[in-house]
Structure formats: C-alpha cells, structure tokens
Amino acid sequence: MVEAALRSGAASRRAVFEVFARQLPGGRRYGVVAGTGRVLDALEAFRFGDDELAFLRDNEVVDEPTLDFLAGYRFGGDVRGYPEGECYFPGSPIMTVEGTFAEAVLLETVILSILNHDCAIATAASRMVHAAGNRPIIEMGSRRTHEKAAVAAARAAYLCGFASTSNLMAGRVYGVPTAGTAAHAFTLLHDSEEQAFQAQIDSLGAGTTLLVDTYDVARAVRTAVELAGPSLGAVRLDSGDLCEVAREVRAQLDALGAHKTRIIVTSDLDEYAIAALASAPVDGYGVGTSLVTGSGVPTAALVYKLVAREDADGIMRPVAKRSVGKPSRGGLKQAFRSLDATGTAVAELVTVSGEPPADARPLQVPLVGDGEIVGRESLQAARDRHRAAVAELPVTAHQLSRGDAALPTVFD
C-alpha cells in the first residue's frame, strides 16, 4: 500500500487518521483508555533497522525506493487522544493521527494492537475495581497469557484501581507495586503443612499470607496461627465455595484471637465472582485469568480509520466508508464530556467544528507535535484519572448486566 502510494505521488498527501470503537463488546456500558504510554514510546522507537531492510528487501515485498523510504522513516506528525484512564464510548475519537498518509498508516498495526489489547484489559480491571469497592485486588494473570502481554496486563489493571501485582516486571519498568503469596507447592514440599507454614513464617515474618487450602482448611488455620501467633498478616483460600469457607475461616480466627488476620481469596475470580462476595468476611482478592483475558472481552474491537486527507489542490477534505454494518464519520473531530449540574456526565460530544458546547469539558490532549513525544505522564497520573473519571459517570454505568453504552454519544 505505501509501495502503491509513493508510485502515484498521493503518500505524500496529508492525512488524518482516527482510532474508536463502533461498539462496547460483550455489553460493556464504558470503556477505559489505556496503553497510551506505551504507543508513546512504540511511536518514539519505530524504526526500520537493516535487519528489517533486509528481510524486506531479500523477500521482495517492496521495491527499492520503498526501501528507501523506510529506510529513513521518522514520524513528524501529530498525534492527539484521550489521555489515558479516561472513559470512552462508541464513536469517541479515542486518539487521532495526522501527517502524512505514508507515514501515518505504517501507524495503524503497531497502535491498535497495543490499545485494543491495554483498554479490553483496563475495562474489565475497572469493572473488577468497582464490584471490590474499598478491598484491594491483587492482579496475578501472568501465567495465563503471553510473557510480554502479562507486563502491560498489570500496568493497565493498576491504571484502573488494581492495589498491586504478582509480575516483578512491571514492577521494574512501570513501578507497579509487587505482592504474592506461596503456592501450594510450597506446602507440598515439605514433610508437613507446619514445616511449610513455620519456613515461610521464618523468612518473610508473622506479617506474611500463608496458603490454608492444600490439605484441610481448619487445621492449616489453627497451625498457622499456633506458629505466626495472633499477629499473622492473611490466610489465602483458593478452593471451594469462597463465601462459605471465609465466614467459616473468619469466625476461627476469630476465636483464636486473630482479629486483624485478613483473608484473602482466589480461583478464577471476575467481577461477577466478586460481586458475589461483596457480603462475605473477605479483606482482598487475587484475579488472573479473567483479567488478562478481559473477562471474556480480549479486544477493544478498536479501528483506525482514515477520516480526512489533502486533495490535489491541497484542501483537507472529510473522507468516511460507506461498507454496510462498518460505516465511519468523515472529518476531524474533536470531542467533550457534558456534564449536568451535579457533574454527572450526560453525554459525549463529537464535533467537527472544533467549538467547546457550554457545560462540557474537553477530552482530547496533545501527545505528539511535529513528530515530538510532549504527552508523556505518570501512571499515577493516569491512575488518579481514571478514579475522577468514573465517579462521574451516572450510576447505571456500573452494573454489570449487560446493557447499552452508559452515555450516548452525539455527533455533531
């Protein structure tokens, strides 16, 4: 296609570039923006190396002055977007990419991949926040998905409320908070539960949470507290039914005087399951496959669509398909959040004619200018975003049954 373009002269030619969605799947009635940061620094390091040259070049897949091009591809446009942690619907302008059209479509593979993968995750991890209300979750999917996925898996979880995870590498590149717990092949170990227990307790103190489910549940909490004493930090239950065995665990404990012992649960844990626990003695929760997976939803089902370009008189002129059942807007948009009196949103507000409505906040900041990154933040940033943003949000938007769209988004 660039090939094709640089040969009739038209990749050259300005050209805006749109990434949103024409629905929320599996009945989301919002959705959450994340991975920005990381197509920041995607963008910033894309680069076609000799390696990439050649194989492109000893494949035949393009020609030499294709070749030439790529060779010196630099992206000096600009980009804008909805800043991460913030809230999308169908039709947001979610991020918008201008520049040239060579340039700016080579975009298009490197950027969806990273937002659908980074807002399916983010959208079920609020979800999964919300049903908690003030217990922490722990994200521990790693081990379900794919090495690098499961890094930016926990960096979106803890965008959207997650308190920690079990993956060191986010830790090391993103500053997540790292926790975990032993598994039960720790126990299994060892010649007994009480040697297990007793080994963990004497390298990581009375403070840590020890593992009470691979044998019997009742007598690993009693030695558990016999060894760590009324001070011991969580039991961890991974089987069974959840409620039932915690109100059971909480009242041992209880009467072993291990009143600030917390519990903590897993087991194929989303928000549903969560939901369901609200009225159990649980003090936190530990979720993974669901969260890696976006609890059924692995996709954002994001596209990114060429919605304006230059004509041959240099005039940027509005572009949009027409295709049955994937019709898109033409135009360079811009869009806000109206808000009511009390500040809760009541709509999303796309416009081509750049003119702020009264009563709206505007949603779409600067990350990219003349090919330079200037929208880089923190994740905490993002995290604090993100909390803002869905206390906002009318309270429909956070039931779980499936539903439409919490806001309806007007296009003007």
The other form holds:
Protein chains: 2
Amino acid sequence: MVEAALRSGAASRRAVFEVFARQLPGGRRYGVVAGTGRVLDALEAFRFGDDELAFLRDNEVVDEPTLDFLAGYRFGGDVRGYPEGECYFPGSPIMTVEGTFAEAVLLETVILSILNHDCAIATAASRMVHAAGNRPIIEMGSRRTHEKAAVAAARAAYLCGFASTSNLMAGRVYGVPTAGTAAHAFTLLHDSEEQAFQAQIDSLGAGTTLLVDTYDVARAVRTAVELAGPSLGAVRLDSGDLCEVAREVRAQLDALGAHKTRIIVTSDLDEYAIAALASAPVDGYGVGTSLVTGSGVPTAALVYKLVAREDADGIMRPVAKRSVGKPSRGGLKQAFRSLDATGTAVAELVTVSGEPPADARPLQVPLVGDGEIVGRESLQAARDRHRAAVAELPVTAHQLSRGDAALPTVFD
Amino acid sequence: MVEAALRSGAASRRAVFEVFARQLPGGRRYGVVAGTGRVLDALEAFRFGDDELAFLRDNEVVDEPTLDFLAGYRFGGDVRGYPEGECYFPGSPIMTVEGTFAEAVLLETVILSILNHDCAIATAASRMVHAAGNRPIIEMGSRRTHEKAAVAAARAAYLCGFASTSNLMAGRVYGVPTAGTAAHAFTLLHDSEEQAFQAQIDSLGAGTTLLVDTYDVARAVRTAVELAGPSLGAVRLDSGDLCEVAREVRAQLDALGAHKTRIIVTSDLDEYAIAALASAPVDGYGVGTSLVTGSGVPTAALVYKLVAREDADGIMRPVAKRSVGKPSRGGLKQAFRSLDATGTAVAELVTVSGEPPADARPLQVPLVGDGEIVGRESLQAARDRHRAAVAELPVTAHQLSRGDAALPTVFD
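What's the form predicted together with another copy of the chain like, now that we've got the form predicted on its own?
Let us now look at the entire complex, which starts with that chain.
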C-alpha cells in the first residue's frame, strides 16, 4: 500500500485513522482502554533498521523509493486518545492518529496488536476485580500465554486492580508488585510434605503461603500449623470444590488457633468462579489462564480505519466504507461521557461537530504532538483512573452475563 | 521455591519434569506440537543479567545465595521431546526436562509459555488447512494479538501448512513466505476507486489482488477488469455472504473474460467458515483473528509436572501428586504411536517400562544433551513432518465437531 501510494502521490495526503470497536465481543458491558503507554513506547521505537531494510530489499517486498521512505521513517504526526484505564463502548474513538497517509498507515499493526491484546485482558481483569470485592487477586497466568504477552497481561491486570503478579519481568519493567507461590513440585521434591513445608518456612518465614493439596488437605493443614505455628501466613488450595474445601479448612484452622491464617484459592478461576466464592471463607485469589486469555475474549475486536483525508484540492474530507455489515463513520471525532446529576454515566457522546455538550466530561487527551510523546504517565495514575472510571458506571455495567453495553453510544 | 530448595539442599537433586496435556481443550481431536524450535532458542538465551539480578536484589525477591545461583545459571541438563509438527494426545509426554531440581524448575514458565501458545495456534491452523483442502491460506492476524505473539503465530501457522503470512517479521526471522493485501483505507485514500485501483496496478502490476468491497462489489469488479485486463491476478472479498458473493463475482469475472482471475475471501474466517465455503468458487483464504486466538482455544492447557526425582539415598523415584481431579502419573516415560497394517495410527502408547512395542514408531527425539542444543532443525522440516503426521491419523481426526481425541492414550 505504501509503495503504491508513494507512486500515485497519495502517500503524502493528510489522513486521520481512528481506533474503535464496532461492538464489545463476548457481550461485555464495557471495555477498558489498556496498552496506551505501550503504544507510546512502541511508536517512539518504530524505525526500520539495517536488518529490516535488507530483508525487504533482498526479498523484493518493496521497491527502492519505498525502502528510502522506510529508512527515514519517523512518525511526525499527532495522536489523541482515551487515556489508559478509561472505559469505552461501541464506537468510542479510543485513539486517533493524524499524519500523512504513509506515516499513519504503517502504524496500524503495532497499534492494533497492542490495544487489541491489552484491552481484552484489561476488560476481563476489571470484571474479576469487581467480582472479588475487597479480596486481592494475584495474576499468575504467564505459563498460559506467549512469553512476551505474559508481561503485557500482568501490566494490564495491575492497571485494573489486581494486587500483584508472579511475572518478575512485569515487576522489573513496569513496577508491578510481584508475588510468588510454591508449586506441587516443591512438595514432591522433598521426601515428605513435612520436610517441604519446613524448608519453605526456614527460608521464607512463618508468614509464607503453604500449598496444602498435594496429598491430603486436612493432614497438610495440620502439619502446616504444627510447623509454622498459628502465625502461618496462608494456605493455598488448588483443587477440589473450592467453596466446600475452603469452609472445611477455615474450620480446621480456627480449631487449631490459626485464626489469622489466610486461605488463598487457585485452579482455573475466572470472574464467574470468583463471584461464586463470594460467600466462602476465602481471603485471596490467584488467577491464571482466564486472565491471560481474556476469559473467553482474547482480542478486543478493535479496528483502525481511515475516517478523513485530504482530497486533490488539499481539503480534508470525511471518508467511510460501505461494506455490507461493516460500515464505518467518517470524520474526525470528539468524545464525551455524559453524566446525570448524581455523577453516574448515562451515555457516550461521539460527535464530529466538535461542540462540547453540557454535563459531559471530555474523554480524549493529547498523546503525541508533532511526533513527540506528550501523553506519558505512570501505571499508578492509569490504575487510579480506572478505579474512578468504573465507579462512575451504572450498576448494570457489573452484570457478568452477556448483554448490551452499559451505556448507549450517541453519534451526531 | 529455588531459594528454599537451595537452603534445604534439595535444589541439587536430580529431577525429571514432563510437559503434557491432561485433555485437549475445546474437544479437539488431536493437538499439534509447535514451538519446540523457539523453546531451544529461549533455553540457549536463558540467563540472568545485571538488570535482572539488580531488580531481584533491590526488591528483596530472593536472598544472596539464590542471587549467586542465578548469576551463574546455565542449563546443563537434558531435554527430550516430540519433534515439532508431530501430533499429540492427552497424556503424551511432549517434552521431558532432566537436570537438577533448581535448574529444571526455573524453565517451567518459559517452556510452558512458548508451547501453550504455539501448540494452541498450530492445532487451530492444522484444522483450517485441512478444511481448506488444496486452497492456500494467508495468515493475516497480527493486528488481533500481542505484537510478539503475532510473529510466533505466523510461524506456527506456516508449520501447519498455511501458505504465507502478512507478518514481515515472521518472514525475516523465520523465513515464512510473506504476502500483503490492500486495505479499504487505500481505496478511501484516493478520490475514486478507479484511481486507487490504477495506483495499485501501476505499482504492483496486473497480477495484484484488488479489494472490491469498499463501495459496490459489482461496480468494483467491472472497474478492476477494465483497468487490469483479463490477466488481473485476484479480487478480494471481505464482507457480506461470502458464498453468495463469490458465486456472483465468479460469474461476473467469467462474463468479462477474466477466467483466470482468482477470488480471495477474508472476514473473520475460521475452520467452520472455510469448510462451509468448500463448494463456493473461492481460490484462497485469508485468516486472521481466529488463527491467532486458536479459534476458541487460545492456550493448549499444557502443564509442567515433576514426575521423578532423586531421594535422600540418591535413587531416582517416580513422584505424583494426588490433588482431587488433577492427579499426575509418576515416572520418566517413553512414547510410541501404534500403527495398523495400513499405516494408520490406532493408539498413543505411553510407557514407563521403556519396552518398545511392536508396530509402533517412537515419538521422542533428543533436543538438548548436557546443556547443548542437539535438536535444531529447519521450519521446513517440521512442516513436512506435520503433513506426514496428520496423514497418518484416522479420518475421525478431521471431524470439526467437539469430541474425543482421535486416538486413545494407553499407559502401562
């Protein structure tokens, strides 16, 4: 496309691309913007180096003028968008990229890859955090997704309120608090469960979390409290009917005087399983597979569409395709969240006229200006924003069933 | 775990970890081993550098003896496994890692991340390739998954018989053939569809593929053949009832004398949609979202379990946990595929006795010996192996419905 547009001369036309979702897949009630910070990092690093250019040349992927264009590539346009942690709805213009056609079209894949992945994970994470109430959730899904996606997933989970992650790289790169667990292998490694527990307590102290379901849960709990005393930090359950087993273990811990020992549960938990455990005596959750796979919705269905471009006379014109079932809305858009008198969100307003409505808060912020990153912020700031954005939504947003978006999107 | 095991002395015990799936998620009939080559690359690069060690020290994640161990870490053990492209079934020991407990347990996350991702994608890809018959499939899902997972997904798809990918990094890094498409944005960029088509033909020749559903398909097909002539390479359809539209476009192309112009279809295709298009006049498919998300099964549910370890007397002992619903089978295992007189696979034999059965082909190969990589091979070799391995399966393997694995796994 770039080669042909360079040749036709259209490559230098000013263009506006918009990132949005036609619908929220999986019948989600709201989406969560995540990955914006990663997009800014990627955009800053987006260059064609010698290896890339040699590959394109040797394989005759593009012609010489295109290679020259790519060799000098550096995005010099503008990006606006919903800040990270904000909620979105069908048609929300969560990111808008303005530049020449050639410079903006090249960013489609990297922007969509990051946002489609991170928004899908974040949207699932937000549901889990709400289902868990005040109980903390540890993210521990690294083993169940691509090794680099795992780091981004841990970041997105923390953004949405997870307490910590087992992914140490997410700790190092993004400052996400880290937490570890002992696996069954650690118990099996030792000649007895008692020896394994003692080794863990010797190394990590009585405040550690002992995994008690390798052999027999009741025996393991007894052994754990005998060795660590009533100040044992926690026990972890990873199998069986967690609701039932948690009740039994709570009763046993209390009978042994370990009233403060917490019960952590894991084992293919998702937001539905977490909600079902609300009345069980559980103190925290570990979530793996369902977090990193978006709990049934591993990609956010975001698209990157040309909505306006310069015409032959140099005038910006809205454009839209008319493909059956997949039409787009032309024009550079502004977005606002309309609130009622109590501060509860009632509608997503998307306008091409640019008139700010009353009682509505603007949703877009500058992210890149003339190629310079201007929208960087801490992950903590995005995490705080997410908490506030979710609190503003109507209660219907928290229905876990499939259904319509919690807010209608109103276009003008 | 490593810290506690170093302290208890158990870290240096010889240990055997096994990668296997308890079941094939999504009711798949067979799984495809993919990612082995990536595991070998990752294992060779698996080191703790200054940044990693500083993070672990500064955040008091582990103690000094553990930091010393990590600083000198280099895997020195053995890995055996099913070679890439081979099929697998529940309980197949697709990878076995032997070493000290500490050196082998550290590899769990990276090995499972790679295999869980790549096997899930490959398993979906293999179903799609079978459904497509002799028609080529282009992988074009990069925008719908994490930016690095996209490269691995393109590799896994090619391994299973996809013809090409739109991911240029997969071309550069893994030698996967690349192919591009024009997007609706290219048409919308120009002042008319005619100008857009002409620009593309000028640049890429009449053999290019023109996207014909931006406005009106029949008008676009007429314009395309007028501009490119009957030697137009292909048209792409990305919306509507593809079966019906393909028939209309085929008739129109034939009426215009463009008998050799091919019809490529895209638009959220998966193996079911591809199968449903078998009788339509379609010449090739582009598959995106459903490939990179494993068509409903984004992770392969592979686990990494300790199955044997040295005891206090230095004797190797099989070990297995007894967790409710998630038991494991102890012991170092050998695996064979049992074939009938016609060469059709009839069972997966998994044995701890090590006796090779008659009429069965051994499934495991050496991958790493004393820390040295010995199992590297070309992606083409793995691709050839996959074709042969699938051809050997009974026809029930190709049922797209959810159901039992195509082969029973027989343990002794």
